[in-house]
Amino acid sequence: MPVLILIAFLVIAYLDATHLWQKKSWRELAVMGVVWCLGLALSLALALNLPVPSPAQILARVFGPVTEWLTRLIG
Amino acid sequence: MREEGYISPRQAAVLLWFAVLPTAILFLPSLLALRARHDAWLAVIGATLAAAVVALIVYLLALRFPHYTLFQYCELILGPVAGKMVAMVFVLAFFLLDAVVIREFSEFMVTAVMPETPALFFSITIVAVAVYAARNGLEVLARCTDFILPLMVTFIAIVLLFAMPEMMPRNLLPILENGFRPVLGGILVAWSFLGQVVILAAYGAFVNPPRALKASLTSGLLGIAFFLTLVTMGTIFVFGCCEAARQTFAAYALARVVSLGQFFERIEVLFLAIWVGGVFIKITLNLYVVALGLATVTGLKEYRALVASLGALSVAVSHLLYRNVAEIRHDLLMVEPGWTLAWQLLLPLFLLFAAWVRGKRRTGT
């Protein structure tokens, strides 16, 4: 699985980054690189079963009480 | 950053339908039956009125900043630093929404249709197509809807028409049995879907002329309310509120009960095909808006290079989000209303208020 993920991300990098490199658009390349690295790191972490906190849990911790309060208030 | 090209007001309205309806049709009827009982359809209408407030805010902002996207006028209103931060909140919110939609799609396919296939397969294939479509820009996506919309409308009509023998209008009575409070609770749940009309603030800049945005917002909202009310009423008619609340995917179950004279059966496959088309538009639109927003915030000249990486990241995030479909339902009931109220209503309202106080506008460009 990690090998497949690596191949998929390398294909994305090859298709997008080579074009940007030739055009010398470094800013685009930097932003794309950050997103690409985030995606690769997250995918590998998930494939290797590392504990990653879910954004849904973070949202639930903040907005769960808000929603509960609203529901009690009007519903 | 803004792209070349324009879409017509009609296409903007249709895109708005696709920005809300696909997941709402699938998840909302049963959640509403859980909260509002027989009065689920009243909750849809109430939530539409609430979404009309968002539409009004979006329209007023669009009049102040014609041909500017949401992410651009964030900076114009609040200055470069605070504006970029608020725009980034919108980008993250749209990104998270995209990931949730991808997860809802793959979870539905695994739960209801193909339980043996890994969920990852569904999300990767639909995102691959969405990346391809989003790279081609908004005009192409708008023309995609011209093809999918007639199919979707026809099919919703066919399902509702042929489910009629099973329908019992008595299920709708008594209206307002427990007063208005359950309806208000239902509005809160339905709101988190209908509030997504805020996405028009992001792509409304490409509608020409900007004043026509009023027509797109009105017809968009009316269409959404019409179809959603019909489908919700249909599920209540057929299943009654208790059974509808137990079904995870009530609209899909509605397509399954259609059976005419032992030969016209199992049309849920057709429902599936059209629904996948609709979700594809929704995911692509969100992906496009995220890429456009990120390109605007970081000051790029082009968003196209970001789309594939963002798509890959959103697949990973979508698999991180929830453990199973029960968690999605719990989130839609207990977390999403508060979160969507914050970024789809309060944040645009704050932007409009700030623009009004600071007297910012860009007319005549």
Contents of the next structure:
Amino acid sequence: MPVLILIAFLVIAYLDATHLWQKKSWRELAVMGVVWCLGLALSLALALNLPVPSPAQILARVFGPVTEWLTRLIG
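Write the structure block of the form predicted on its own for the protein whose form predicted in complex with its partner chain appears above.
Shown below: the chain alone.
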């Protein structure tokens, strides 16, 4: 399964990156590279049954102190 995921991501990267490279769209190519890497890492982690942190936990950590501060400010 991880090999199929890797092949699929390489095909997607080849198809998209060559078009962006020819148009010299460097910013779009950089963003595509970052998103591509994140997607590949997440896909491989899920395929290998590795623990993947929930985005809700990350958001709760980030916005938890802000929510407490606003509650104290308003309440």
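Positions refer to the first chain, counted from 1. Throughout, rigid core stands for the largest set of C-alpha atoms superposing within 1.5 Å between the two forms. What you see is a predicted model, and the numbers here were worked out from it, not measured in a lab.
**Student:** Is V52 displaced by at least 2 Å at its C-alpha between the two forms when the rigid core is overlaid?
**Tutor:** The answer is no, as the C-alpha of V52 shifts between the two forms by less than 2 Å after core alignment.
**Student:** Given a core-based superposition, decide whether the C-alpha of S25 shifts by 2 Å or more between the two forms.
**Tutor:** No.
**Student:** Using a rigid core superposition, assess whether F9 undergoes a CA shift of 2 Å or more between the two forms.
**Tutor:** No, because once the rigid core is superposed, the C-alpha of F9 moves less than 2 Å between the two forms.
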